[in-house]
Structures are given as C-alpha cells and as structure tokens.
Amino acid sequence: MPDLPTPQGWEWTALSDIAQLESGHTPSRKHPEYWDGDIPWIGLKDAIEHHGKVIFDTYQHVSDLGLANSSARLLPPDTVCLSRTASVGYVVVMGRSMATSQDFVNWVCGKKINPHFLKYVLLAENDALLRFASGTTHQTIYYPEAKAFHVCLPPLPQQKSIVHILKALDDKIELNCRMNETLEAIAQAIFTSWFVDFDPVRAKAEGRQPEGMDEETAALFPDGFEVVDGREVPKGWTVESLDCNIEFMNGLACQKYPPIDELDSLPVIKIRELNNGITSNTDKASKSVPLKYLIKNGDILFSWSGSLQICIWSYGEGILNQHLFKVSSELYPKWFCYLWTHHFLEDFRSIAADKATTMGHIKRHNLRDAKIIVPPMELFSEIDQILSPLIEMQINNAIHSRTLAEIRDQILPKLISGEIRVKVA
C-alpha cells in the first residue's frame, strides 16, 4: 500500500476483504477421462492470447470427473484471473463459468468491486505486480503475497464510470481487430478463387457465368487453360518465381548500431515484435542504419527462420533485424506480394521443420522454387481495384487500434489512481 494521498472518497482496501481469493489446479494427465469435457480450463496460453480481455473459451477443457478429482474449482463468470508463475502478469476475466490451472490466482469479486475495474487495476499495476514475484528458475507470485494485495477503491458508481471509458476504447480496438480478420478472410478467399483455383476461368470454360462477378470483369478472364513451364494456367497468364519481381530484403545485425541516446534510437523489429508489437522489452538501435532497413507502417515483414510468419507492420517506425525479410516490389502492388507469400507460408514452414539439426529456416532457393501465376496487366488492374482497398483498410484499422491503445495506456494509470476524475453517469 503506497504512502500516497488518497483521492477524496476513495479508500485503500485489502483485496481479500472484497473479493474471494481462489486458486486453480491441473487434473492428472494420467487419466484421459479427466480431460476433453465441457468445462473450459484456462492455461497460460489462453491468458497470453486474451490478455486484458474477457475469455469465453479455452484451448483445453476438463470433465466433471476431472474437476471432482482435483483441487481445481468451477469459478463463476466475471472471475478475474492473474497469471502468477512462469509468465507473470497476464489478466483475463471469465466470460462464463470456468476452471484454471494452478498458474493463476483468481478473485471472485464481491459487491464492492467491479470485476472489470479490478482487471484494469491489475493491468495498470502490472510492473508493480512483478515486484511481488520471486524465484530463480520461474518467477512466481505466491498466495501469501496475493492475499496481501491492496487496492485504492473509489465508490462503485465511479468504478463503473471508469470502466465505461476504458471499455469503450477496448471495444473499438476489438471491433477493428474483428473487422481486419474479416477483411483478411475476404482477400484470401478472392485470391484463392482467382489465382489458385481459377474459378472464373473454369466457369467460363464450362459455359457458366463466374459467380459474384459483373460481366465487364468476367470478360477479362480467359475461357480456357494452356500449359506454361509444365503447369496448366489460364490462357495468357504467365508463371514466374516468387522472388523474380518481388524483393525479399534481409535485415541486418542491429547490435552493430547501438543507440547513442533516446533521440537517436528506433525500435529493433525482430520475430518477437511481429507477435507482440513494440514493448518495453524491445531492443533499440541507432537511426544511422542504411535507410533501406528502416521500417514504416504498411511494410510487409516475413520471418524466414524460427517461427515463420508474415504480417503487414502497423507499430510505427523501426529497424529491420536479421532473420526478417522486408517484402516489396517495384512492379506489383502490396496485396499481390503479401497474398502470394502468405500462400506459400505453410510450404515454407514444412521446409523449415525438416531442418531438425538447426533452427528451422528457409533458403533463397526456396523462394525461387515457389512459382506464382501472373495475370495480364488489364486484368491485374481490375483486380487491384478490389484487393488494394481491402489491404489499405486493414492497415488503417491496425494503425487506428494502435493509437487507441496508446491513449488507453496513457489514461489508464491516471483514471485508476484518481488523478483524472470522471463524472458518474
């Protein structure tokens, strides 16, 4: 409990006085009948993926028998869960009745505390929580420390007003995320139909009108196939290597460019940043790197070793680290580079997985061996008018979400501490 002035009307309260502390447990793996039941069971992977959100389902489920033969308990909706060991500090709120592993400390909130307010308190105090963790191999917050947690609590109506503000930002971020998933699915479906399965060409070859397409666009597709470089492709289309007109530029060893000071530095984008964005753990390097290694929003990044993945970057300026390709083309639009590289991602992952003795990776010749199909320029332009806006909307949504998250993270500690007071609705 910090020695700080308490906002008027607020009071420091032992969390255990207003919320029931609960633990979790893992039913025995030796009994298959304890698993694959109907009860969601929160593990660390669930908490990491849903950090700061309400969780409605989990990767693993336990059975009634598993629950009965373990120390795990079925906890009610709105239970707040904090990961306390290994990966400390991940917070989720149960959207329905669930159990958790022993990696969590859980609070069933009473009438004096809003569960979402508690969630935001734990998010705001994440760095402070880590100071309660101890251990040499795995950092752990033990239950006596969790029982000692105190919160500075405003009256319940004010808690709800604070939650309303923060939740509005989180809801918009979540909406943007779902919108981008939909846009990605639409772009992937169109690409697969037209460039992989050749549905419009097959329809015309069979004397049918291509589905979901106006006559003007349909007229640009051929009505048959021909063999090019040993493979059947639509008439007039060409075949080339993935890296023929698409550049895959590898990053550089950023440790050779240490930052001189904060103004001189930019975040170093590694595989970790593709997953988590820019965090306090992100390394920095000097801006003095060659300009071609500077990354900006909208650039396509492809990790060619470790966990192979591709994304369109939206976390601001950074410097491209080695083991990442920046994918670009002077000839083709962004969607064409992204979707074709994404199309081969599973093949590349299989190639990397076969390298059992080294860290999985692909080589330059794997890019050359991957063949893409290129339509005539007139049809290319027509398709570009459909797919480019979808990709640009994804980029704009992602940037918008990042801005909202920055605003939320800036006001969160001020709202939770009472530094910013809000009117009660």
The other form holds:
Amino acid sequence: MPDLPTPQGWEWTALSDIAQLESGHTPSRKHPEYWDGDIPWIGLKDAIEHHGKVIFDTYQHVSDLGLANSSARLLPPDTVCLSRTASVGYVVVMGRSMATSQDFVNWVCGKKINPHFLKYVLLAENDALLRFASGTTHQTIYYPEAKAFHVCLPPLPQQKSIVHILKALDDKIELNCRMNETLEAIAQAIFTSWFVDFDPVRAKAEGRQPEGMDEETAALFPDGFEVVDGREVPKGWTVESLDCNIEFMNGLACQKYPPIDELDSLPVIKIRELNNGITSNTDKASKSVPLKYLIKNGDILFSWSGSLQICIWSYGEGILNQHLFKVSSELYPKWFCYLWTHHFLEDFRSIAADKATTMGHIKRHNLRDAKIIVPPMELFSEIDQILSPLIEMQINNAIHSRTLAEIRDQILPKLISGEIRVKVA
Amino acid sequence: MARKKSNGDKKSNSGAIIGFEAKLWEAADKLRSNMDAAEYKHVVLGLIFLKYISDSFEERYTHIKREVSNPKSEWYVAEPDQQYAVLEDPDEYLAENVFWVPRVSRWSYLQAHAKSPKIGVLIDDAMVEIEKCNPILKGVLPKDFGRASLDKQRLGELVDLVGGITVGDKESRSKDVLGRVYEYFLSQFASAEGKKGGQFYTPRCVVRILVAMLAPYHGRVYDPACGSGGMFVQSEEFVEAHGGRKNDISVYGQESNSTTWRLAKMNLAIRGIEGNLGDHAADSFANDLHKDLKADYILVNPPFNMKDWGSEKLRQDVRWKYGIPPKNNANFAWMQHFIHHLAPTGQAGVVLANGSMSSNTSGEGDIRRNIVEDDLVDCMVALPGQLFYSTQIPACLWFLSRDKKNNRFRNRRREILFIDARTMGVMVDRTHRELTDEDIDRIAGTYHAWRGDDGAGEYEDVPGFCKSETLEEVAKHGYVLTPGRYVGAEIVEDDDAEPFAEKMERLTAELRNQILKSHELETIIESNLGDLNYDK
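Right, the form predicted on its own is done; let's see the coordinates for the form predicted together with the partner chain.
First the chain shown before, then all remaining chains and molecules of the complex.
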C-alpha cells in the first residue's frame, strides 16, 4: 500500500486479523422457493447505486431455504462489502442483516476497526484496489488477494473522529438529495393542483374558498371555466403548444469540436451525464462551440431519446450534446418550463416506447401536440413568488452537494493516511 | 376453463401440469443423453402415442369382453370362439372411434420385450401394423426406432418409463393423462429446441388467449399454419368446458412441415378429435388444401416475417383482395389468406409480429389501410415480450370480424378496441414470460364487454390499458394499429389518492425537518473543518 511513513501511533495490520473475511453466493435460480424471501441480498446493481453509503434494502431477496441451500451466509449489520468482480471497487456498509452474491468480499469488523473507517479506507484506496484485480475479460479480486489486504490503522478513538468528519459531509449530501426530493414533490403538487386539476377555480366555482392560499392570491383565480380549442380551461386562461413560447434547443454533435488542449476543453453533457454527472468517462470537447450550447448550473435539460428524462443541471459548465434539449423561455419562469415539460414526460415516454426502432424518441410535432394552459400575467407573478424559490433551492442544494463532495474527496485520502491529523474529540 | 389444479401446481399455463408430467419429463430427458432434442421428440412422442392407442384399445377390449360374457347383456355371446371373433373384430372398435390395434402392436407385447435388443425393430413393426389396419394414420407414425444410432438399452428404458405412466386418480382415464403428457412434452421440446421450437408449438397461454377471446362454441375452426395442432386441442377443451360436445366444432388445418404435420395428426388422434388436416403436409400459399372452406373461427400463429414464401408464382391470386403482399414478407399474405377463408360472420384471431401494426414499406401500409377501411379489424392486443420460444421480440394479436354488425353482439362498425397488455405476465424462467389466468381473463373480459357479450358487464376505457377508437381517429394516425398510440398513459393512482391539502401538510413538515437537520449538519461540518484549520 502507500509508501508514506507510518504516522505516530498508527499501525499496519493484516485486515484479516481484525475483521472476518466472508464470501457470498447466489442460491440456485432454478428453485423459485429460494427467492423472494425476507432476506435482503446484495447484488452489483445495489452496490453501484449505494456506493459509499449504508444500504438498508436490496433489489432481490432470498428465503431462509435459499440461504440454507447455498454457501451464502447471513452477515450482521455493519458488515463492509466490496465488489470484487466485473465492476470492481464499489463499497457499501450493511444497515441490517443481509447476504451478498459471490461478487463481493465482505468484512465483519472486529473490535479494533470501525466499519465506516474501513469503508473510507476502501474508498480512498480505490485505485490501488483496481490494481489488485486480475483477469482479462472480467477484472476480479480473488480471495487470496483480499486476504492479503493490509491497512494502516490509528487507534479506535481516532478512527471515530475521522469517520465523524467524513460522515457529516456524506450525511449532508444525502440530506440535500432528500430535501430536493421534497422540494420537487411540493412544486409538483402545487403545479398539478393549480394548473392541471384547477382546484382553486373549482373551489371558487362552487362558492368555496380555495385551500392553502391567502385571499389576495385566491382573488386572482377566476371562478369559472370556458371552452378554448375544445377543452375546458379557467376563464381568461389560454391554451398553447408546449413549444410555442418555450424553446427546445437541440444540442450539437460534439465530436466535430475536439479539444485542442486541457485548457480549451469542457465536459460534453450526454444522457449518461444526466444520470451520473461528470465522471472520468465523460468526453471532452472544445470551448469554441457556439455560445448557445454552453450549459451552466440551473439550465433545464431534457433527453428526447432513449430513456426520456428531464433534470435541472448542477454539475457545472459543459457543452450540450445532441439528443438533449436545453429547455428555456424568454417569457416564462424556469419552474413553468420545467413542470410543464415534466407533466408530459410520461406521454412522451409512451410515444417513444411505441417506436419500432431500437431507440425510442419523440419528434418536434409531439411537442407541438402537447398543449399547456397559461394563466394571465398578474396571476403568473403571484405564483412565481411561491414556486421559484422551491426550484432555486433545489439548484442551490445540488451545487452545495458538489462542493461538499469535492471537499470530502480532497480530505479523504489525507485523513485516512494520517497526513492530516485530527484531534480526538 | 382451466383444468382443476392439484396442490403445489405453480405454473398453471405452461402445459396441463399435474406435477407428474414434469417428473416424467425429467426422466425422459435423462434418457435423451446426447441426442438432439428435435430427433428425440419423435421417439418419445411416438411411444406416448403408441401407448395411448394401445390403452384405449385395451379399455374397449375389456369393455366388450365384459359385455359378451355377461348373460344379462344384450351383447351376450355364448360360444367362446364367437366371443373371440367379436373381440377381434376391428369394426367393434372403429365404431367407437377407437383404433384397432393388432396383437404385435399392443403395449403389453412390446413391454414384455423392452429388454430385448430387438425392441427397436419390434416397435417399427408395431407402427407399420397399426398404419396398415388404420388407413387414417397412414404415413403418420414414426418408424425408425430400429436405426443403429438409437441406443436400444435406452429405448428399452424409455418403453418402461412410458409404460409406467399411470392414471393419477380414478376419474381421469389414461387417455386424458396421455393427452396431457403429449402436450406437456411438446411444450418442453419446444423449449429445448429453442428457436426452432416455435415452428411446431405456440405457447399455451397465447393459444388460450385466442380461444378465450373468440370463444369458439360451434362451427368450423381453421388453422392454416397449425403446427402440432395446439389451437384445436384448446378449442375442443373450451367447448367441453362450456358444456358442449366435441362434435360441435369441426376442425380444419394445414401444415407445411411434414414431421410437424405428423405430430399434429397424432395430437388430434390422442385427444379423440376428428380433424381434417389434409392427406399430407402442404404449403397453405402454394397448395391450399381447403380451397373452398369458409371458416367460422380462424385461430392461427403463422411464422413471423416469413421471407421466401413463393410470391412470384402467386402474383395474380384471388386472395390478394387488399393489395399484393410484398415478396420478402408473408405477414400480409397470411392475413389475406385468413380473410379469404372467413365465413360471412366469421372471426379470426391471429398472432403476428409487431411490425404488422405499423410497417409502411413495400405496400404493407396500403394493405393494412384497406383492411381497416373494409372494417374487418375488431380488436388489437399488444403482447409483452419473451412469450415465445422462437423469438424474444414482442408480438401482437389481430382479431378480425367479417361482420361487425353481427347481431350476436353489439353493432360496432367503424370502431376498433385497442388493448395494451405489454406490462402483463410473469417470468417463469430467465427467458420466458407467461400470461396468468387473471391476465387472460382481464383481456378477454374487456373485449367481451366492449363487443357486448351477454353478462360481460359494461365496457369502459382504461388509460394505459384499453381504448375504444373510431376508424376516423385511426385514419388520423395513418392507420397505425399499435395499441400504445391509443390507450394513452396509465394514470398513477396512488399519487392522486392523497388529497392535495394532506400531501402539502406532510411535505411541508418533511421539509421543515430537513432544513433543521441541514442547519445542524452545517454547524458540525463547519466546526469539523475548523478543527482541520482550513477555515482561515
């Protein structure tokens, strides 16, 4: 492992001396009774999705019978699992008793090592772990290699202090993620109630006071409906095509703009980046692309082929690749563009799924066929005050999380190696 | 219409399972050792058939014997040689629809020689004798058990195995059991042969949905690509399950592959179905064996996207009423063949590749438009993927109706019902999906309600599942018949189940907690990083 001097009070130890090495196994798929039981069973997909986190539930479950008839064992909470084959290097900590597939090496930590400290060690040493993997088609870390792992450990109290620092950062990132889900759900709920179900208008039409708003706001909603273009809309509101005042700008074929050097390059945003953010696999292109293709935090991006998705970008500057729309409007606020496009997402997905070709997609005319309802301007600015902060806070949280993650990634190797020392609390 | 299930029966649709078929299959598969499944199929199925006709013969034999030797019976015969003469009179058997089985072909005789190295030749002789005595089976039975490549010891063990097939309970006669074993083995062979298996076997759940939709109570049932005859077997089962008699429907079929045609002949015989499959195997396009047939029900699963179907010789065919089918794809040649054979109030249920619903190449779009405009299409069903052995691609069902004003049902002219069943079914193994009984009931029930069957209930559009559409609307979609286009997106209900006010209350409380927690964490992080002396 790293050839740094051993910090004072730290000690190199064989991991297998202080933690019990356990393997995993897959019960036979030929026996349905071995599956769908109560015992969570970690597979690679689970590890990839919960990388670096505590895992509480899994995609697949095995039964007691399945466990009894395989060499998999039920491992206790706080077991640290490392994926050792195919996708090597994903680390999770069990939040409750679980079993794993044979794709993992698992450590049940003894008294001398904090499981979360081990997790951070494995995360910090990810590159080194990959070097242990061998095999041509499937990179694999074999058990003898895993047995040979050594760690440099500080005393337990110090391990806990280090974990405390890193975990606070991780917890905040996780919390931001959940907070954004809440903010999104609130925005969706308000939008659906007011723009799709017209609850306030219905309430007024029936002589009731609309729920959840002050009288001033309520006064801005009409008290009845009229028919526009064959559909019933609140009086005074208009119907238009989704793409009438909202621009859906397609990205460009970035391979035509190779970067000249590192300074000239920016990450290319493709569908994969919508999901995973900017990673080491992200392509680069030259900054010299037309300005309108430069994406910054807070831009709405919509992938119109493959698995249709919409998101608000938060991974920093990048260049928009083809198959992605940047959704924007000079007339309407961001939440309006985002929520309306989101509203049609399921429809668009089913249109795309119907395409006989390999990759489903939607066409311009599908945007035109999608009709949105627009309230009059004075109501718009009122609603904007309610919905805009919900969206802005989401963007802010996401960017905040990136910063936190960057700090964590910077200090993680230094803390784990003892290069930065921490006071024991 | 499902058979009574025994306990522990998990896969109710993959064949008529009663547990022991699976065990039997396991045993038979062991004896297969390294023989090709396609070859072994004929060995095993041939033996099952032999056991079947021998068993039914013995049953009749015992019956006659009891009658002729019972002084109280009207069949009583006093003299022993006269008794023998009656017992050995083929007509006594044929009259009851039982095949006459000569002595050397009887199972007891073969069983006694199971351990003999000559067993192969004996079975061949048995087959030849049966064919001689029963012209209807001429050229149908496999007769190469004597070939050198067939391990005689294994064959003997197989004879023992088939001979050991016993009746589960007293009510079910051995004939029924053998019929079910035969069908189960067909399905297993289809699975074992993989891609090629689709040529002779349509998955049971797909056949069942066609039968359930069309409900063929009586009349002529036709399958011009009948494979091993599964459509007929299921149709008969349907009729019997609904209190009818086998003779209420008459069966017409055709099959181009001669070995598959034999499987079908045996399958019908083993079920006691009298069917007209022609005198030989033949291609329905080039050599239509039922030229004048107008069928009341057509149930068919033709090969998907068949390329070389011999179009050049058939440019001017009477069947191409809606347009000349392209020479590199037979889908719409099949479709027009079926329409040609439909009686004035006939209905058809057809399994086709998904491309048939939307393709616009080589004139297919025009043919489809003409068929739709002639108001023949009654209902379209999109199936989930992985239902078939031959292909992983999803397929669809076309239901045609010659007369949509037919007074048996509601007048539904210029309307089409679209059903999207793509999300239905359960995986029964890694690569195969099956529709469950509930799925089939829901799809067929929806169609029956829509078309106005008695007691089928009220029809209602269900977003994401079914939609009744006018031809005008279909025309607007360029005559594309993909159900997904019409049924729309499923309404996610649990989201709407929570009233707006309550939802907001819950979400707001959640957010408040998260913000509090966020402040806490911010303080901790700040202090932590302060400890590391980076905050200057």
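Positions refer to the first chain, counted from 1. Being a predicted model, the structure only gives us computed values, none of them experimental. Whichever C-alpha set is largest while still superposing within 1.5 Å between the two forms counts as the rigid core.
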property	result
Gln385 C-alpha shift between these two forms of 2 Å or more, rigid core reference	no
Core-aligned C-alpha movement of Lys292 between these two forms reaching 2 Å	no
Smaller rigid segment rotation relative to the larger between these two forms [°]	7
Core-fitted comparison between these two forms - CA shift at Ala146, Å	2.4
